[in-house]
Each structure stands twice: as C-alpha cells, then as structure tokens.
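Take a look at this single chain in structure tokens; it is the form predicted on its own.
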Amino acid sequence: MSTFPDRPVAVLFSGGDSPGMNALLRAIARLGLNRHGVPVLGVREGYRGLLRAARRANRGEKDLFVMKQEIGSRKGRWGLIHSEQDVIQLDHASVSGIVGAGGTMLGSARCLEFKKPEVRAEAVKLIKDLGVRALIVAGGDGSLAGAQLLEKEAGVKVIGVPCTIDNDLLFTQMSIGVDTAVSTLVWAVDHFKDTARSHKRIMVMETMGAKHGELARLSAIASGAEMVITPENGPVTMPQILKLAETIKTGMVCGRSHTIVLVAEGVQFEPEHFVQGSDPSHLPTKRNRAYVLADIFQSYFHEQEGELKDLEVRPSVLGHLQRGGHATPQDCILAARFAQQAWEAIMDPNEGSGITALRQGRVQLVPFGAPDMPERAEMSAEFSRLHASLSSW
C-alpha cells in the first residue's frame, strides 16, 4: 500500500516561465532521489496551485487525509495526468526526457492574492500539515519575494532559484533562461537581416526587459545589431531619438545595407515631445516601443532627400517568442548547478534559507534581500561601450 512520503521537499515555479525550468525540475527530483534519498513533491502552477491545494485540504481532516492518500498512491506520471491533483510526488520516470524542453511541466502562474498575509497563512498550514522539510521556489523577483515571506511565516527552509530571461536579478551574474533567450533573439535578428538587406530597410525590434536592458544588450553584441536602446538611462526624449536617427543616416550614407535596432520593452518616452494637444489616453507610450520609434524614424527619413527619402522602417514585437524553445546546454548546466546548491543548503543543518546565485563563475547561496553585485552595473556599462565600438561605422 502506498503511503504519503516522509518529510518531503516541495518545489514550485512561479511567475513567467523561462527555458531551463524543466532542466531544474529534473535535477531537483533526481538529486533528491539518487543522492539524498529524499522524496520530492511538485506543485502545479506555483503559488496559485499551492493555494488551491491548501483550500482543499484545509476544509477538514478528512480532506487532508484524502489528499495525502492521492499523493502517496498517484505518483509520477499517474499523478500528473490527474489535473485536479495539485501536488504530485515525483519519480524518475516523471522527469525523464524533459531536460531541454521549454516552459515548465508543472506549470507556472502569477498569484496576486498571495501578497495578503491571511492568504499565505492558508499555504503555511498546508506546508506544515504535509510535513514539508524545505520548499524550493523558482522564478523572478516577485516569486522570490513571496518565497522570503514564506520562509519567515512557515518556519521551514526556503531556497529560491532565479529563473528569468530579463536577467534583472542583480545579486547573480546569470539567471536560468537568459542564455536561451539571447540565442532566440540572435536567431530572430539573423532572419530579419535577410529581408532588411534585401530591401535596404531599418528594422526596429522590441525585446523583453521591463526594468533592465541586459537581454537587449547581450543580444545586440551577439547578433551584430547596429543599435540598442535600454531603460537604464531614463526616459527617451525626441532630441535623443532624432540623434539616433542621424546616427542611422550616417551609417546608411557610408554604405550600410540595413540597420537593426533593438529596443527593450521597459524603455519610456517623454510624451510631451511626441504629442501636443492630444488626449492623454492616446499618447505613444501606450503603444509598443518598436512602433513608436519606427513611426518617428520613418517621418525623419521621409523629410530627407534622394534615396534616403525612400528608406522604409519596419517594427516588430517579438514578445513571448523569447521565453520559449529548447533550452541551451548552458541553461541546462546552470539549472543543474543551482539544483545541486539548493540541495546542499537543504541537507546542511547549519545552512539557512537563501537564493542560489552565480558569482565569479561559482554557484553559492546568498541570503534573501542580498545587495546587488557592483560588478553587474560595471559589466552592463562595459557591454554598452563594447557594443558602441563594435557597431560604429
């Protein structure tokens, strides 16, 4: 007769998905079973699934008993095919063949109500009722903030794992998913170059990156994109955009066959420079950044003389294409290293909660709320200088 596992480790994925999450799940499950002999529970759809399970179990002792029976008897793939089962005991077979698959097999979701203490209390009760010895939370800044709150309120060890293609967690050099997203962007730029060269066009491509432009910067260097615009320097004004247009013009006059512009989605504009006397609800900042820039660049070139007057500007928003796809070997390796560090922290009685981080090439555990690495800002500035030197014509 199958029984509920003793003192398991639970894992959930929260927020936006990123390539390499499945590699992380596989590594967590396999290391737990093979190296430490500890059962692993996978929670569907992050904090949302955790709350669903909690509300079901918290209805009474009978409901909790039934849930434990289901988890103990429906293991691995058998549990995964039952969509109403939010907590699944993982086995070797259930994580087989997923190492490079994009997305996350367990699913991920945002859960705004998890910010309420009374709501988290429901999840805390379930964690205690299931005898969970430690919780692993994979995701971005919001997910890790939730993990820190759970660590304080549940009284169990919580390990965060940075998974975000934006690479905007500045306590680590790299997050899971960044390398794959850069590779996807390079692929996209290569394809846009073909038509841009054929028609001597300017292509403006919007990348992800709500607060930081690291993804756009890295992709610009790796793909050879001629221009990159990121949010770190504050709102972009019309004079600045016209200066960018002049830079593009200089390159085209000197013999460039095309221009690729990458702009991060978090770039802000100063609306008063673009629209005067318009309804504020129709300001350009409501539109995708790529389309705003493309319109201004197109107007600029229409005012030029000769062949420059006929230059065409085409915008494109790559969107969630950047999150998907087969994870690169580098992301799969980083996921395995983060999983190993998480387990070392869990099994060490002298180690507390924290977040896995890559620093100077080494994986280590840093505390929740760890300060930004100064070298991250220095490296971003260096990347910007490097791209400027490489793209000048």
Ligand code: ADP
Contents of the next structure:
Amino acid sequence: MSTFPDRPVAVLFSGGDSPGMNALLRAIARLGLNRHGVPVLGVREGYRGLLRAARRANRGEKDLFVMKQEIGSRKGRWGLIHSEQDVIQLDHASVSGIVGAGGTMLGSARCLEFKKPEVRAEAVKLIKDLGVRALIVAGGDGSLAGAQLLEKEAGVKVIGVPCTIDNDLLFTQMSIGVDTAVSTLVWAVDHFKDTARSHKRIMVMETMGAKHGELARLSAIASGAEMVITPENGPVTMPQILKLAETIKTGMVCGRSHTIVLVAEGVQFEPEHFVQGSDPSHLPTKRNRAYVLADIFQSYFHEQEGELKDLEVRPSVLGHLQRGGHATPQDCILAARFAQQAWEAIMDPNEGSGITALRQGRVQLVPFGAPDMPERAEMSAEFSRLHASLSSW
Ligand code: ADP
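Could the form predicted in complex with the ligand be given as well, to go with the form predicted on its own?
First the chain shown before, then all remaining chains and molecules of the complex.
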C-alpha cells in the first residue's frame, strides 16, 4: 500500500543535460501540487538513481517500508540534502529559486545496463511498489527510447519530455535547451570575432551536434558566422574542404577582416584518416573536427603567395560549455508548456503515454515512435539557404 495520500507522479532526468531542465522540474512540481493536488517524486540521476533505489527497496518488504518512510519524512530540501536518498518527495520550497538555473538539480546520468530487460524489471517493480501513477522522463532520444520500453513493461503512463541542445528530435520543432545553447554560441562567436578581427584570423569553432547540424546552423544565422559545416550532406571530402578554403581566401582578398567557421561535431570526413591521430604507435584516436579543418586550412594558406601566406587559422572546441548557463526565457517558457501538457495527459483518463512536442507553435502529445515532421527537414534546408544568402563573400 502506498504511504502517499494520492498515487504520486515521478520525474527523472536522463542522458545529456540541457539548460531548462530545472525550469521543467519546477513546473512539474508546482503544477502537480497547485493545480492537481498530486504528490510529485523526483528521482536523482535518471535511470541510474532509479535502479539504485530499486536495488535497495527490492531486497524485501522491510527495505521498501524504510524507503517509503524516508521519502515521507524527509520531504523537499530535507530529502535533497541526503545524497543517499534517490527518491525525494518534492514540495514547493524544494523547487524555489531554480527556474532559470542551468544543469539539473536532481542530476542526470547515463546508465548502459538499463538497456537490459532484466535490469529494467527491477525498476518496474519499484515503480509498482511505490504506487507511481505516471513517470515523466526528460532527456534526449536515448532516454526517450528507454522511456518507451518502460511504458510497455511497467503498465503505467510514461510521458517523455524532449530535452537536448542538439535539436535532433525531429518529431518536435524545438526541444528544451536549444535556445539557451544558441545564445551561448552567439556569445562565443562574438568573443571570437573580437580577437579574430584584431589579428585578421580565421577561427574554426566546433559546436555540439552529433547527428544533426541544427545547433550550428541556428547559431551561424544568429551570430553572423560566415561559414557553417553540418553532417546532413554526408561526409566532407578533401576537394570540398579545399573549395571552402578557396571561398575563405576570396573573402579575405576582398577585404574581410576575419572569418568564423562553425563545424558541428558530427561532421564526418572522407576518407576518415583525416581525423586519426598521427602517431601510429597509438590506437587511432579521433581528432576534433575543428582541429582537422584548421590544419587543412592552415596548410592551404601556407602554400599561398604574399600576405595570404601569413594568414593564421585557429581552432576551438567549446564542448560542454554549450550545455551550461542560465536558461533563456524561451527555454523556461517551453519547459512550463511541456510540463503543463505532461500533466494534462497524466490526468486525462482517455489519454495514453506519449511525448510532449511543439508543432506549428502548439504544444501537444505525440506517441512514442512518432515519425519525423517533414517540416523539420524543409526548415533545415531553408536555414542553410538563408545562411548562405546572408553571407558576404
Ligand atoms: P540522451 O537521452 O541524451 O540521448 P543517451 O543516448 O546516452 O542520452 O541515453 C541516456 C540513457 O538512456 C542511457 O544511458 C540509458 O540508460 C537509456 N537508454 C538509451 N537507449 C536505450 C535503449 N535502447 N533502451 C533502454 N534504455 C536506453
């Protein structure tokens, strides 16, 4: 029997973190308490924390009883400061002052063993034993794949909420975190421009985006970066890179003071040996795209005549900096809207499981495994054309 006055809703954050996750947590907790009067449980560190809790509680009736007591007696901030407590009952105060804070207060994690059905069965038992009526899983495509499996196995409603800075979930126009990451990249490009201009340099900057170039494309449009290279058009060959170098040269000859090139981390090279480490005694290690491109561009300019020979090319990899920072108002608003949709789906007996999505400007619930929106591919192509037309080569 559950110790909660009403069957609770549990929420967890999984996979790569994204700004706006705290805004989502706050909205889920506050809407649950204020609008629906339903207790909300937060699970620390995604599926990993869920499993840790399951392994403690599944040892026997007594352990489950102790865990329930612990959750009930150490609510809110009190539970949060006990780091051994993986399931925390959230109250109003526990989510105070976090709306725009970067990262996720509950923590996020990767948990490879969660891909095994027998391991998920341990989590399913805990979900049932705690009387959880619905589980909200916030994360990227991997986390949502896990959520879909849990939904089938646990027999409770599971609502996925897209959180990723890559914007690579193509069933929604936008995911939580993209707007903030674009803002951060614009900030970074602005800083690079200052120094690039002072030294008449070419800066090659690598952005996140393992499978999709949306983050790089949006950031290039918003920042005015002159060139953007994304994975969608297949592997980039040496002749193509040399053509890009020639375009940069033309711009510099015509009087440009600098050039900023954005390259998404998911870009592949053909042949791939461009990106292997040069020391044959080591296992080949993949080099960052920005470094590979900068080296090729630099060699190209060294072979030129006159002043062009002295042009310097500098690489930079922003890495996890792109994941952090205060969430933008747009991300906080999207998080609140997704939370509202999640609750509507949970409280509506005629609604099933699914993922919150933004489509044609409206938030709605789409089924797990929903196909990509054709508009997303069209938008990507349009953004590429728009960026090209905005450049001044
Ligand atoms: P993201 O959610 O940001 O895309 P990952 O792809 O690393 O990040 O996935 C996060 C976690 O989701 C994994 O560590 C694992 O616990 C879970 N997960 C991913 N794919 C699956 C799957 N096919 N089945 C079950 N769980 C999965």
